[in-house]
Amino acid sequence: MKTIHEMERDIPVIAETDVLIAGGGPAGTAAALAAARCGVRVMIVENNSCLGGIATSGMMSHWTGGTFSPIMNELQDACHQIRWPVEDGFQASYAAINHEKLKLVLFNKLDEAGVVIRTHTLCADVVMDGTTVRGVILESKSGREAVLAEVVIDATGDGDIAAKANVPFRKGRDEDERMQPVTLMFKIAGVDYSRAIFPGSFESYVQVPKGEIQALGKQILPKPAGHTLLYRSTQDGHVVVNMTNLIDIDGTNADDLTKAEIETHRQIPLIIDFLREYAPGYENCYLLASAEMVGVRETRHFEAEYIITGEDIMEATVFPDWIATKLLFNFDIHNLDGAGLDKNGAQHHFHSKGKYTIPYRCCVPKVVDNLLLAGRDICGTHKAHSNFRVMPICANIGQGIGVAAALSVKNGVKPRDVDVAAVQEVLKSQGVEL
């Protein structure tokens, strides 16, 4: 490969803080505000033009999952306080989300408690000293620049952090290193909801005039994509759709990325086409708008102090060192070869012993330190983490995180050394319950 030399160079630093969060997604938002409220300082980076990662730039349609987190419950509470004329006369959904009003609530939650914001800004790289993170360079319009921490918390989602500082980690499935599908979501408007469908799962089998309305799906929709999965949003006639699919794509890789936005965005009208034909109260559908940026499900899984499994999950384990309670939602495997469920995962038919917790030393990554892990990117099984990489889990974790990079700045001890019954306390002031 050719190559070419980049001359050395100082970078500024802009900025020296207690807590740095890479990542303005569910789990790094709650990591901001736990943070914040333990009374250190506290900045959050993200590249896309607001706060809630897939929530809000990703357009998904709800929050999903019967887990209990006092953030999430106090975000929606702020959304529905919030009332604009377009939705009078119309209930939604308690864990719809409009997207709109998620993203101001954010920005003014975080400033409110005092976190430093900072949007349009990729973390593209780590500062090291041996194996310790002492903080984050990051590239934007005002060029390249950097923030040093004593505590850095990846809640990139795909572990950009983590894996610029080393942190050992695999892909996907441990057999293969396949990855789940990747869908971008978007929104219709025009629906008729007195007639309208809302399969909500893969499970859910919905017989129309033409037939049943998956196995419609898989005939006539443009492979990889197949399945009909329709949800309610905050204003009355539109729909959040999540029917794009395209399989192979590593969200790691820029290439594949490009990719997977112009093949999801080519599928978008042959879907509604699709609706218009087969779906009841969609017969005068239009698309509305569609995500800013492909939802990526699964990338890099890394080696901590504990991997969770499948099994932990079934069996509602309750750590002793838990930092995120009340966790339950099925094993959400997307069809790797193509539309639907994977052989491996279960919707309805999905059985546990009750809600489990999330440990801390699946947050704390082997060999580096001065570093968490926050979210998807913790350390789990392929099948583990299609539970608990849903936004209610990772805002769960999230909080657990941020109150443990806090005490850890207090304290002055590495994050490995937290004293996790000391966090536990916090997080029970915080309004988290075992």
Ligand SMILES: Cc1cc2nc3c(=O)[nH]c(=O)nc-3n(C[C@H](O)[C@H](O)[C@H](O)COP(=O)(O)OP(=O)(O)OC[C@H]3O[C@@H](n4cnc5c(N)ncnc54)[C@H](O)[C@@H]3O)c2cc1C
Contents of the next structure:
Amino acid sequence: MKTIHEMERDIPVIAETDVLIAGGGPAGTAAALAAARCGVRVMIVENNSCLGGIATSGMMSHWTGGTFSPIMNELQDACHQIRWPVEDGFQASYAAINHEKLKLVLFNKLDEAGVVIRTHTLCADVVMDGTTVRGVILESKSGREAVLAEVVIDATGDGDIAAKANVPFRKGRDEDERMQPVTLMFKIAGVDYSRAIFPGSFESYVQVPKGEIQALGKQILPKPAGHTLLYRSTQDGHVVVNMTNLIDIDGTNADDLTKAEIETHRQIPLIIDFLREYAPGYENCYLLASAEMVGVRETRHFEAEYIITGEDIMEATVFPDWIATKLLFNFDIHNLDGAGLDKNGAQHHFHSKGKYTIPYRCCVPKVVDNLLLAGRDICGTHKAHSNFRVMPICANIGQGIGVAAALSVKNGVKPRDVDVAAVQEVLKSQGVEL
Ligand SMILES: Cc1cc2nc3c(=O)[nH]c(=O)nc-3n(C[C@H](O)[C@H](O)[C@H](O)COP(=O)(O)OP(=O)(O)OC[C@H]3O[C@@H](n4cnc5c(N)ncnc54)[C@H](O)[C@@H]3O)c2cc1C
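Could you switch over to the form predicted in complex with this ligand, since the one displayed so far is the form predicted alone?
Every component of the complex follows; first up is the chain already shown.
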């Protein structure tokens, strides 16, 4: 490949902080709140215009699963306390997300906790001293800047910082590195809630006048779309649609992401035509808005001190060095070859022994110091990842890692040498239960 040589240059250090968090999704924002509440200086850097990650920019329908999550509960309560002129539809579940309220709540909560927030900024590179991370290089409208930190938390979902720091990783499925499909979420209006159907999983089979909705979707929708997943929004008549689908996209490759945006946008009008024709209550539905970005389910899995597996989840393992607790969800592996559930996935037929935990070791990368992982980029198998990737679990991981980073700074020890029992005591004081 043809190359050019970039000249060396001095970069302004715009901030020095205790804990720097790259990425402001459910994991990053929870980490920021938890760390700041321990009394350390925290800065969060987010590439998008708002905080929330997939929950807001990705237009996510709802916080999934049976996980107990103190920070998720706090955010949900704060959203529900906001009263705006157009009131929320009473039919939505408590877990349904009002994206505009969540954006506002996250800005306010982090600001009140004293977190320094920077949006519209990409964490583009790392500042390394041997194998120790000393900070992050930012790229934005302001140019190229540096922030130095005692501990950096990679909550970018894709693990952009860990990759730059040369933490070993593989992508996707263990045997061939193929990754879960991507989806551009969108919202429709004009739905008659009194008659509408809401199939919420691949295994929700609903009989409609012209047949069974999942079967009709597989027959009629543009491939690789084909499943029908529809969720009540917080506003009457509005429905969040999780039905666009594209396979073999690498979410760490800009060309693939561009292709995904183009193809999924093309699927939207065809999906709306399908709903108007076949789904009761959707005869007059129309497009309201699409998400700010295509939703990427899976990319890099990093090597850390422990790799959590599907068996750990099935056994409801309680690890002695737990930092995230009471986690419950299924194996939500989307079909890597098309629509619906993958043969290795399990939704309604998922039967684990109960709620599991995630050990601190899954978040402590091999080789590199002063760096912690939080969210969907922690160390786990493809199967385990399909479970821990959901937002309440990522928020719990973020909370645990935020506290661990804060104690690392306060006690002057490397993150890998943090006293996990002390982290657990702080987590309990922040509402975490074992
Ligand atoms: C289509 C789809 C449907 C889903 N459905 C559900 C559901 O119904 N319920 C549920 O609970 N979960 C669902 N999930 C899973 C869940 O939304 C994600 O796995 C979860 O949000 C991951 O949290 P995170 O904080 O690790 O990452 P993200 O939510 O991806 O947040 C990462 C943040 O980091 C930012 N970022 C990335 N790189 C950089 C960088 N280099 N510099 C600065 N910022 C950066 C991003 O802009 C983003 O805001 C779904 C996911 C997808 C894609």
